[in-house]
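As structure tokens, one chain now follows by itself in the form predicted on its own.
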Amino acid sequence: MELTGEEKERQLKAYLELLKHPSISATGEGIRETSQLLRELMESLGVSSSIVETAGHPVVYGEYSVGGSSTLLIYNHYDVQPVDPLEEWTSDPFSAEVRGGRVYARGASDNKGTLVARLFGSVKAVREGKVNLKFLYEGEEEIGSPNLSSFVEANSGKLKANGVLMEGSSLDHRGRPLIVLGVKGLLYVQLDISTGERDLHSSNAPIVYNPAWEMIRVLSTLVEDGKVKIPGFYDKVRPLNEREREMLKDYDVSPEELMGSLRVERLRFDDPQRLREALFGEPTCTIDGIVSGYIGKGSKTVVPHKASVKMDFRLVPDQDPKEVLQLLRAHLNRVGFKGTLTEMGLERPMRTSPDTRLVRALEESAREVYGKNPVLVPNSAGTQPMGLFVELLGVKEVASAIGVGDPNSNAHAPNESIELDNFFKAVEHTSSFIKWYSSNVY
């Protein structure tokens, strides 16, 4: 379904307008305004939509019914990550600047570009198809979807569907669409240690406790040479099976290409297959940020009075984030951690079958639009709330695909961007997918 010049102009205008509206879930900046703008866009395309309140940021929900016997639920999120560090951006994060054939803005790839491309592509195709559409646009994905579970549970009847198309993936280093069959899970926590009411002159160092050193001691007990040292952490890890390992061989990116796209000087592994299996099949414990004492310009001799660390654990099937949280608490008690642990986000890991109508339609449509075979991977290296739809709605056909990003998109980082051509390709891919899925209705 090739796009006309008029269609491209309208789609790009809507995309850039959405990008210009901040919607940072961590701070709440612009969330309300963006949800309203999104609802207005949906209504303009004929999608019956509403803003649904939650205990946090609102959900934007919509339906487009054609009286079909099958229904697809399309999930995306309209919230974005904070823009820090701002000084590393070449242009304003919310200016939606187009230069060199790329669109630069926070959310350009993750996830506003995919959201808008799918919305236009699906509405264009469904008018000729046999599949009803439901749209669920979340405003809290970037902070761990704390209220999505209760929303899905409370609206399980309304959300009933035959298949779920999750937040889009991306193109690989060869320009091939990725079809992702699952996700890693997540446990996000914060550790805090406080030893007094204020920072002290460092001459007091011989007689007072330094919370920064204490935090370093505790953190050193968690990971060694990339392996998590928490007892029981690996007990429920489901290893990749032979078919899944074979899938990963199609993800044939070289270590050099990965280093180039990630802008790093070295990787933990040199062997490409070992890299792939670690990226998609192994759980992790990551320090996301550490704050303690004076970190400004110049010098200031102090003993800090508090130290804080934010951490995430990426989990794989069949690890349970609640169980891992319990294991972490027990470990911290064993090593004499005297601070507080705050749980800030839980998501279950998930892998679904490649042998579904949904996946077949994604494969056929990818070949039709891109002229290339797509790449299937058993699960993403990152996290999204796929498990909620499998567990709470009982949907078996779930996958993440049709994304606008590429290995140079810098999602979550400064100068996030996408190739403009990939945005329009995603619109076409969505339309083709709906057509192929409709042709297999039974």
Second form
There are 2 protein chains.
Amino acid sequence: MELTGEEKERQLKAYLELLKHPSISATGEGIRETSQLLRELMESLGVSSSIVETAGHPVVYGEYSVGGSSTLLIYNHYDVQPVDPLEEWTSDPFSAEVRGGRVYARGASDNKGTLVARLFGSVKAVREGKVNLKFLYEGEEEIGSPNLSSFVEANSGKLKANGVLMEGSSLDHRGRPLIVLGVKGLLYVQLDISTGERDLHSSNAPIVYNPAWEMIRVLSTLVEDGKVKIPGFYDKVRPLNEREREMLKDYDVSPEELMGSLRVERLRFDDPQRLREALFGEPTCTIDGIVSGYIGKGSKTVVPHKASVKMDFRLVPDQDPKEVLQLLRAHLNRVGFKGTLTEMGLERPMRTSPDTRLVRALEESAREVYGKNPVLVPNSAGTQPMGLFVELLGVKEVASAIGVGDPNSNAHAPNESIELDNFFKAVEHTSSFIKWYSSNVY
Amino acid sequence: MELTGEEKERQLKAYLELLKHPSISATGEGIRETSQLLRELMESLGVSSSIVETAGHPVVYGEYSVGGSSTLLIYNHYDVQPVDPLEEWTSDPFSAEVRGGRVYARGASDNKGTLVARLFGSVKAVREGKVNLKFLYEGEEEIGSPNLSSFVEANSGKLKANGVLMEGSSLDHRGRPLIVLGVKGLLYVQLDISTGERDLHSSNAPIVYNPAWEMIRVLSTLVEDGKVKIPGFYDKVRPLNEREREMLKDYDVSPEELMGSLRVERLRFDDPQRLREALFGEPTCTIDGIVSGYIGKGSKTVVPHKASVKMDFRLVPDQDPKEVLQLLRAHLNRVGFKGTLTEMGLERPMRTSPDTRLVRALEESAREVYGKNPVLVPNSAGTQPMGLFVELLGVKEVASAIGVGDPNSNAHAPNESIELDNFFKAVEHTSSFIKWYSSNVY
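Switching forms now, from the form predicted on its own to the form predicted together with another copy of the chain, please provide the structure.
Every component of the complex follows; first up is the chain already shown.
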């Protein structure tokens, strides 16, 4: 199923064009235009497509039916993270510059590269196969998929499928495709404290309340040495079982490699297996952003009048994001938090079985295209809305696999990029996967 | 000494023109132009003036000698605080709009209003008096006067004076002029923590360090319930004595009035005397600003790679800012702070005697012009470089007095403003003060 030069040219053109359209879900920038462009691309490939409105950004949905007995649902998202800090980008995040064999752009890896590669690869294979395809492209994944659940629920008949191929995979440090059997969950909140109408001269500090100090007091009760101190937070955590821990041994990235790709000088653990088990098996509470008072150049002597924190909780099975939100609220009340909590995203964690037709087809096709054994992990370190497909569609076969990124792809960071070769490999991997999935009975 | 309409017109014109020139010391914006404009104004009033370079922003210095036996040094500053948050201003901060009898502008009160009023008032009176005048207008007061000390030291011969009239006074809630006998000191620092080169996808949270959490851990060891927890911080604090506590009883602003002018709903204390003694007698540690990670709209899931805090310590006699800096450094080392500390400002606290010719002349002239007894306070709640004049020039007579501001003046905040009438009153007060100071022997 190797690609012809002509095919590659067409695929790359479509990919770069999509990258040149911003689609930042946090601000809404370019979302409409990008959804339109995507729909046109799908139609041009013979996929019957539509733009479906939600309470937020629209879903782009498509179907390619060959009258087969099985149906695969392919999930991706066309939205991207914000680009700041812009000054740290070497080239414009929406210029989609190709240099040194890599494509640089916001969304190059997460998730437009994977989306386009899998779209081309699956459409190519389906023409000779026995599997019907459904495509669900979300526009709000990077803001926690606030409307996906109701979309899937409302369209559960239309979305019916035997298996779901999620995004969120990549190549590992050895260039091996990752097959991810589950996801961490997410709870994203913002905390705001306000003590007045304006910043005050800091000579008033002895008699007024400072929302920054109040925020720090509250935050300091949440985490200690990386551990979450909210009572009950760890109660529902299901530890990795023996098979899952064994699985992780194949994910044999060294601490040095990790530090290199993350460009940090220290990691929380030295032992490689401890690192892996933390990365995939432990929940976290992260400050994503905090701001209060004067943050400009030089000095300004003020008591701020408001303080704001954005915070995410990455959750593992069997933690329930709604329950964690309740625990957080109860904890904040207990410590006397006098502010507001805004829920900004909520996703279930989950792990599925490695013993499915879908996973076997992913393994066989990976070996065929990359000439290497793929690496299975029990769940992603990140988050995506895998849980709701299992829950709402009753799908048993589900995995994240076939991604264009690598450990240097800088998802969510400046200079996001992928190896161009890996884009075409992902096209081939998808075609091979569809072939294996449709022609073999396990 | 009442002002003629012609005098008022000229004074207001000069005042508004100065306000229309930004002079933000934190960024340097407009500093040069403003110093030039100020020098021209002084020359036009017969004050022999020059712009004196420092390692930072220049000093504007002037002399008006009448061959008198006494000399007064008048200190003001022509720089202003930054204007952000700009969106909270009703009119442009440098348009100097007059509405409802008030002048709105950054610097209207702090310190251009006081500067101009005292310049006109003193020059008018000196022509008939026996006191020589010296004017020292600093351009870096709002960033902690980093070069004033070396300027005063290098020019101690030229600056020789019997008394120093500092800025930093205003009218109180009853419209009574405040005479401030001392100042709180200041230590301004910035703390920075960096853990990598870029913000990372927050799925890495289990294995990397988060500088925001690290900053919160460190900050949470500094302050608890308004009290500074740095060991040794309170050791040198000299409590207010009986006379000073009595003095403060005249400063009879109610908690309700304070909340009204600060526009806050809560104060740290209910008892009025407790509030006053805290405001003038207690040192503080204030977070002026904190920032880390994503602070834009919506959500972004990142582990930040740096965190930054601006912090000021307001100090009381006999705390020494250098010593407090050492205590802070030692404390940060003890709690394992892995970041950098940048010193950004340092000023001594002090209190002087109320029994001086200078203070008596201020009291008499206040009664004459305002028809009210002035209110004496042992030191300001804010900071200004009073200490170094006493220290480096050996001056015994010093006070902050004659200010154009009132409790609603919003110094350092949006919509800074003064009553226009209070501007002219301050001109008259200055003239009367010069007359009393030069014609009476106490």
